[in-house]
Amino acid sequence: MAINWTEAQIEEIVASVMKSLKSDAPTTKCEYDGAGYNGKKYIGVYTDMKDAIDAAESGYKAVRAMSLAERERVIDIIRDLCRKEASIMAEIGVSETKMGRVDHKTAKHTLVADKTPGTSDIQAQVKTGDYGLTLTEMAPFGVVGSITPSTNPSETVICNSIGMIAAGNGVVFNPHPNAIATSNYAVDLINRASQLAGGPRVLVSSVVKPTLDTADIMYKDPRIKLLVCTGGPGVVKSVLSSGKKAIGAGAGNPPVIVDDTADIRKAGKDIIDGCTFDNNLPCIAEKEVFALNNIASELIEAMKENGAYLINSEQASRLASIVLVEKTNPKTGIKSKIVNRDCVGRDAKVLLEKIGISVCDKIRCIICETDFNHDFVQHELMMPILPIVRVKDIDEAIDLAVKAEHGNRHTAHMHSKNIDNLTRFARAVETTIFVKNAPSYAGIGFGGEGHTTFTIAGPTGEGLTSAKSFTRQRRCVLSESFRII
């Protein structure tokens, strides 16, 4: 059964995790030998992508033969193992990727276990009329090829697996190369759950060393009927160019507007809580703030009271030169700035040390006042760095926020008690997720209503994906019969 957490319960989860771990730093050293982790051999991980697809095809045949109750039994055990091993996957994730926080990643795995829809999401539709009965059922695609990210690696594998198995598909993963141990641990967990439920030994599969070549093999294999990609614009574009049905979950740069009707103290806390969740790795997290000038100073003070450290413009420039690096396109010679991966998902304290500022562990976010054109506003950093732009009125706030979102149509946030302002911004920004008066993570069911997912398909329109997203409609028509009235 899905759990709808209150804010107090969320804080209790994080507090209990922190007590058990005693540190944000991983306590387990990540040693991935290609086939397993710390001597533990993974089930369903293959050297050759073709072998992995073979295994996924067998998994599809097995799950297709299962009843819905049998699929749900597998999913129940996946949920149980995910809860029990959440902190292990969190530790591996931080150790391997050097990104995020163990306590928050643990909470994300619990969220996935509790709020990812299963077979209940697959609902048939029936229509009767003068000409009989028509049944429309949600059928599996077959074998799904899934590309997963380094930001939420095991969370995405488990979330996708639950939905895809519930829909009756087999799955082969090509994880991000920087999160292989973490992703493949999750693949192994799914397969252990399958065995415990009396299912096949290998229900989902992956590869020892995912590369662009293994991804290309996956794209081209005729047995792969659906591609699902959670990642940056480049990999999403490649999936959409494959010629196959594809679900793409791309990048975002979520703005947040605070107007002068908002509860400013609450807005300050909510924004910092959302921006710093797993050190800003989720694509839904607040990335830039547009605050009306008459409340901006009060908002900044509220943020400082909740763990934010305010830097000046000179310090912001120095920090920008570190967290963003210049890259030259070898073909065109055009220079552009890209995010320094060594800074992604790092603690605010670590980032401040790079510009010679020492702070206590209570500091969890770096804030600064900038203009609209500042790099911090224009680039999705995925770091606990939050630029604040003062605006004269709601019209300017909406105009600039929409521009800063760059048409990704991913996520946007607003703190306001003015229904007209909330409605205007929601209509203007056209994002898949729009969160009002809450931290960003409420948008994926963490302290908010609704199911969770880490594959938010804005580019291809499926939105917050779930089991039904991984199905195709099949119609069965019985003419002039079964109309009993």
Given for the second form:
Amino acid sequence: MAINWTEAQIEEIVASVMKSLKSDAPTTKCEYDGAGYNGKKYIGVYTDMKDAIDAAESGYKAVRAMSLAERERVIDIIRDLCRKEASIMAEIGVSETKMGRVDHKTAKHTLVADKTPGTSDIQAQVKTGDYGLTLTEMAPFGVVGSITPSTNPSETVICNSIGMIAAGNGVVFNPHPNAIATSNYAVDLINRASQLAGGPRVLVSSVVKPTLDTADIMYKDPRIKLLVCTGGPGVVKSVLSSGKKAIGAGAGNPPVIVDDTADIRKAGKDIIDGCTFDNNLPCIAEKEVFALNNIASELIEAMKENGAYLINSEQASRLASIVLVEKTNPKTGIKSKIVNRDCVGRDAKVLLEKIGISVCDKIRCIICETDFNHDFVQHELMMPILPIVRVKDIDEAIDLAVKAEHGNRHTAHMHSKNIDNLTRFARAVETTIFVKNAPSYAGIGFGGEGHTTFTIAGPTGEGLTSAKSFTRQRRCVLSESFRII
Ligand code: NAD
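Return the form predicted together with ligand NAD of this protein as a structure block, the form predicted on its own having already been given.
Once more the chain from above appears, this time first in line as the rest of the complex follows.
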């Protein structure tokens, strides 16, 4: 399936989703909370984490008893509901988290519905030889504990659920505290799909009020066999220290290189399209640009033609002092800068207003020329703010881009027609995703080939997770038989 990112198509998707919504579907965003909506309780959402784990364990037993066709039937209905309720989840997401854009979040849900792999992702391997036949099958772990972020809350819950159920697991979620209603709406959706497919009332579960304490209960419960964590460095570190098998999908700071062989006009548009996708919330989105000096001005003009607003260095300093705040570590007394949560995922227009600049709605990105050490380059802002660093040649571009990625090994992008340059950067940066000559979202299957995921596991190496990432290998050996040739 090919999806091209145009405003017209997004509008079409939103219109078709709105048209197909069921009449009894909830519509008022202010009536949601972590426990339910419109007075109706979310299915599978518990006050106590222990009860949530009990429910996930029952869900696991039910999935184990299902045939592959029955699992696939549940997944088909999840996909269907996800398409139908995409704009509802997008609206709750923006309303609850105050981050991102409804049209883009709607498209993200449609992407999850269309391109998250199901049971076909699970493939057994067979080896035959003089000694007979050995079969390696991909088995479920059991009950998975999943920690989900605020940036793609319901997208991650649904994407994880499809993959984990396809693999035969149960799952209990500990969603981000700033996105409980959105995440638990998705938990409810999975359970409604299960019921519609003739499965159990509660297939996956969550808690009304997730906290670090409920996460800790999840880490320590012996029934949880696998932890999957999608979030920033703190939480990834915490699951990797849990003593359990864990999949960690952590932070990125994706650099973009543009060299002088690129189609500069296209590069300018692609970079702005990718950088502004859901107001830069995706961890894969372009965060800083390294442009060869001889094409940098032309690139900036191309960006301006595509909704970018250029600010000067004094304005950039004032903006930096607002979007980043200083924090003192209570234990060490060491001061560091962290992103101002009130600015993450906000519209460019809103951010510009904070430094007294008023612009029209067409402005979707703030760009500025900076040096390499600027806060905008060094910090993962997750805002539609894009610093551009001029470099003298490709050597300098690669050197600085690799440093700006901070060894996350997450995502990097490049616009070039020079195969040697593309290859050199890809080798040097060692990221899980490397996108050439396209907006960043092509890397997760949006206008690019390949499946989608919202859990990109760089630190633990699973890469773009899918059902098979949530399985464990089991070998079955039959000696001296079943080799039939
Ligand atoms: P976050 O790190 O603030 O929170 C993630 C989740 O972890 C939340 O549920 C939070 O409550 C919980 N949490 C935080 N510290 C914890 C701890 N010590 N123990 C247990 N739970 C803890 O993430 P966010 O702001 O929602 O998401 C943004 C970050 O996540 C960015 O850094 C982004 O790059 C990253 N991210 C990565 C991917 C990926 O696939 N690699 C996807 C989305 C987001």
